[in-house]
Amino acid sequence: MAHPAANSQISVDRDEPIGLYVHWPFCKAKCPYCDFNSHVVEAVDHPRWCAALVRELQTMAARIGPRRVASVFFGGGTPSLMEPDTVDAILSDARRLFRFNNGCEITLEANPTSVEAKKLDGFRDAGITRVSLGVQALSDDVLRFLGREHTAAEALAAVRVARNRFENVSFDLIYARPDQSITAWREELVRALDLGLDHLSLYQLTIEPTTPFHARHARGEFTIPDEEAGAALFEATQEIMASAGLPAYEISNHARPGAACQHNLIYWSYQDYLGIGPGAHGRITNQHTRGLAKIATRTHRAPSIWLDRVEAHGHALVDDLPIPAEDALIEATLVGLRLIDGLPRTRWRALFGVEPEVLFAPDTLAPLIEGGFLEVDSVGLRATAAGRQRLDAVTARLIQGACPQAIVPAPDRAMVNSTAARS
């Protein structure tokens, strides 16, 4: 990533809360559809990994200063393979280094195997407040196809265990699977909704280039629903979940009012987040530079190299550069339009100093609005239901007309926002 010009600095409220992401890179087995930074190893030196994660956290905290933390997210990999003592050590140090919001959301991703479910008491005692279970399907045949190590019965048992220990529980399901009909998917969703949770994440199966599924799919071993069938499944999902009182608040996430995942809202609103652990990304505001330039960070992906570098240097950063204006505008657009409500005008102004209509060329924005794919009003800019159906194409077209030169330089941002507030 190139260094930005002076006028690409991004002004963000100094007291705006951040998210903290902790990446645990290890899994018991690699799922054939997964392209995340996850690794299967025979044994993990838990005390050594605990010490390294805490050390990188301390190094990054010293750099960004005493920010407020609104959410913590332990992702992976399979974070439920961590020792609860490791989670406790990280959270204890994070509370010492940062100011935690009252009611700070602290999520841990977990696999619903019986072994990992038994550890939930320890995670609760360590400070976890929210659990996200990787159920993925409620059929044993489908779970085997997806390479999952749990059964449907184990998954349902894990959900019950989690609900007895945490007020906030979510789980993931994957749809648009081979030969899946709308009727079958509707029945599966009804079973999931019967569990009475306030949040569900529902993802369409995608074939990622680096995964075993990619090779198998290319050989014709299985097919997934085509674009038309996938769109019908997506529409059915929206209708079923909305009728059940869990409408989408993001293109793949559904929740009852007030139950949205706060950590992911930080990502999608293009707020600051700090990432530690192998391959973790961050977007942090450098409060020691005039104009508060937002910085992109990324640590080394390989667990062994990450571990060695943290022990030697206190961190394993491989990317640590200011974000150019054009890249910042693209990133904010890509994440913000995933939200059902889009990004409000106040957010566009806070990030870029101008209204959303100024940030995109009229001959790009107008056709997308007239075609019924985007909406712009007094509240902000958002994708319509039709736009969300083809969001990748809509955002790609919108980004082609991005006007980063319209971004107000950060030193002048306060004057612009002050004038907007008085008008």
Contents of the next structure:
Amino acid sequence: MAHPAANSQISVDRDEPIGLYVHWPFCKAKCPYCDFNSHVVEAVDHPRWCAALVRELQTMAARIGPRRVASVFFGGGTPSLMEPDTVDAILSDARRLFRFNNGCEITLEANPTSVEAKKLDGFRDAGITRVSLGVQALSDDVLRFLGREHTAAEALAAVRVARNRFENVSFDLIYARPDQSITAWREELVRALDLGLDHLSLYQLTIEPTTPFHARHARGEFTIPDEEAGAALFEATQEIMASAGLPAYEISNHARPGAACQHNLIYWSYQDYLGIGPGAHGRITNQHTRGLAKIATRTHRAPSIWLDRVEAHGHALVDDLPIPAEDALIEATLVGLRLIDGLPRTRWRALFGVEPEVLFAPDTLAPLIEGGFLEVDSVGLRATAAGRQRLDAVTARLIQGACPQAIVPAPDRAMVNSTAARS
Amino acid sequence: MTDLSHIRNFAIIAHIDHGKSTLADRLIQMCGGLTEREMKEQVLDSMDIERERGITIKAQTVRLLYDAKDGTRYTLNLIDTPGHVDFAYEVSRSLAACEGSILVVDASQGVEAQTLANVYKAIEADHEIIPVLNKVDLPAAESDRVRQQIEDVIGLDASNAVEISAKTGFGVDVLLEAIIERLPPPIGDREAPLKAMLVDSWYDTYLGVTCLMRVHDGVLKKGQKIKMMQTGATHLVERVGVLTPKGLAVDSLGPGEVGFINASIKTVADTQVGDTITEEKRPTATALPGFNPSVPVVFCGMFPVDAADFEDLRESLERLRLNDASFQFEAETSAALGFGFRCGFLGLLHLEIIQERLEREFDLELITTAPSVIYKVHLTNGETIELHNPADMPDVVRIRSIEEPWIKATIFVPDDFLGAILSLCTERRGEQIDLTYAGNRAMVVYRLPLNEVVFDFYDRLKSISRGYASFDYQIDDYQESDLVKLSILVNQEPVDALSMIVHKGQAESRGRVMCGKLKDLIPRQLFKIAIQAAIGGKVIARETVSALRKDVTAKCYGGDISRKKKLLEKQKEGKKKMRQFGQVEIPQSAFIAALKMDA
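Got the form predicted alone; could you also share the form predicted together with its partner chain?
Now the complete complex, all chains and molecules, led by this one.
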């Protein structure tokens, strides 16, 4: 074997911690760019929803058996519209069902409105350790264009409130907006950085099918920066954030060293995560299949149907299927290369039992390396800055050359391992 | 068998849309050929495409029994001629089976190029011609002007032209009488050895090949052993009949009569239109004049979009050829388009019809390469080869000279558009032969290289004249030209499907256009893509598709992974339709689009 360290690493970490994702599907208003599973309703029966989320958590926990939890993430929708009591109930039950790591990261996404800022104390008391605020922009005109319910001043106030209550605070900004110049974006970013946070998520505006923006964009009501302008904005973002001490650790996520979002890292290093709530996805190796294959789970995305099914059956799973090895390789590549460090050799071996070089055809890998889009070395396989900027094309290309036949299934690995140990 | 003096054989000559098929329907109806229930609009155009395009592809025929005012029952054989320039030979054979023609001219539109070409063929065939002004019921009808035009342009006496409306039936009774009075009966000797012309043939699932015959001398009957004089093949006649237009068995066909036979002939390719049929044991001394084997003049590659459809395409081509021996095909391989067929056609319309039938009747998605003509390439070693695929062009150093086919084109156009038409012809290397006026319409005659005509000439003609120009051509002769093979290269590799033979003077502009098109059609990739047009080793035009600068999904979290993976799988599926050129993959769709823009 090319790397002598391989054998000592190939057994699956049976106690690899998982992430827990809780989806709260409701919003006060639907943002015109958003294609997430979010719904605007007259009223939410909070106790009923609380009970259902707890019920589904219990069902799922029973299925996967005891695991360690490294992070919990309340996403949405707008989870800051939840009652703090609901958060408290879910977390209390989760702590009873799983073992929480010391310093387990518990994130809640929040809208930066004054109303929600007032609820932050309650969320902190329920156990939330990290808040991610949907600031999106720092000018009122742009916030109106984005259909947001808050002003820039309100958002900045909310950030300050959060900063005083939580050790980890992050917020999102959307850039590459219509007519946005690099200068204007630079100024906006500097103002954002002045708030002194350790983490920022900076997303380029994407026109998603089925959103109101899609129709309006198609009608020519507005245009967004083209590939060239988008590239220039992306490059400027990398440079500004790196020199501010918050380099990218993923395509759109920036943090001071050590301040990366643990939950995000679980997704991108293709670790297990359990998803509950309407339309939540999970990737989980359960107690029966552990070491064999991950199970891909998905719950029903319609809130009312989800609620009925959970109340009737304890869960609202619509997908519950093992992921074939070749699909796992695609998924791991897809997410892993989004990280600045890519995936280390240890991770490739843990997932697939072999080194990354053999998972892709040489005539696929070589041109991507020679072209300056990928790097492979003793640490692992990663995309270069040029590669990350064109990652969709790079991964599409790489996956075309995927060699799933090279994957060594986990039970065989164990055998290789024990043989090696005996000899 | 009918007395010769009680037979009239005639054709209808008309421009598309001037009402030929409607008139045929009316004649059938008035002579009781079909009951009301059996009448469909335009009965004789039996194929969907014929009906949709308003043109007749196969010659068809109908026998009508007409009780004339003189109290006699006449047999009228209407031979419906194919209505397009590509089928000029079939038209001439259909005309050779008749003694007279009805020239139908739309009373509001006037004479068109195609009318002219066919009426001249009828005059050449010694036809008696009855001019008919159709659609006289329309407010726009200008009978007097059109009558004058017929005299001026064609040189026919139109003073006794019959005015009709095929649609309402007005004047059709007068026309029927005129057919009896003015068209001559056929002549023939029923005692002489059998001499009959094969006018057309088609394949019928139940009966096999059916041959449409016009008997000149002798008698054609069931049980006879017949001989085809061109092919030398002999067949036993199993069935003799007439078309009413339903098939109706008869005992025999005598001189002057038109009908069909079945004789265990396997494929239409075994029958040659224009061939003389005689009796094996008592053959006629001389064959009928004017036989010409039909030869394809326009060629193109046809490829299935989905490589898996290759066998289906072969089967479909074979099925079509059962009924149309005039097109040819052979297997061809292209690096850009995969496996397909090189096909030869009588002309562009013929090509389009076959392509459309393959797509519509056989449900195949096709890529068609730019049409090519037959070049005569004289090599330095004294040999001459016939080239109909640019891919087969020999190395320049081996070529002494190249000849290309020219046509004589007749164009009728309202004088408003004359200037534009003349510059189109000049741009296409045309040489003016004649320019005359008839009223406010000009008739221009040009010699043009066929290769310039197969390259979107007809579409351009129609668009610059807003559809008013009409066009007809006949193959003229071969002439030496300064021709070169223009190759298109992607990342230094030639794309065979896009190479073409062009005049040297046009190579650069054509090359530039093609490179420009490809630049717009090929999506940006990780690596930049060079597109070049070259003659031999010399690059004459180039474009570059620059490398992608940014292509990355902003957000990808837990729930997005499945979605992203699906997208990638779709791309992977699409890879089957990608062609590798060095480090880049070009979607086949880009080549297809580049080819479509040519058509």
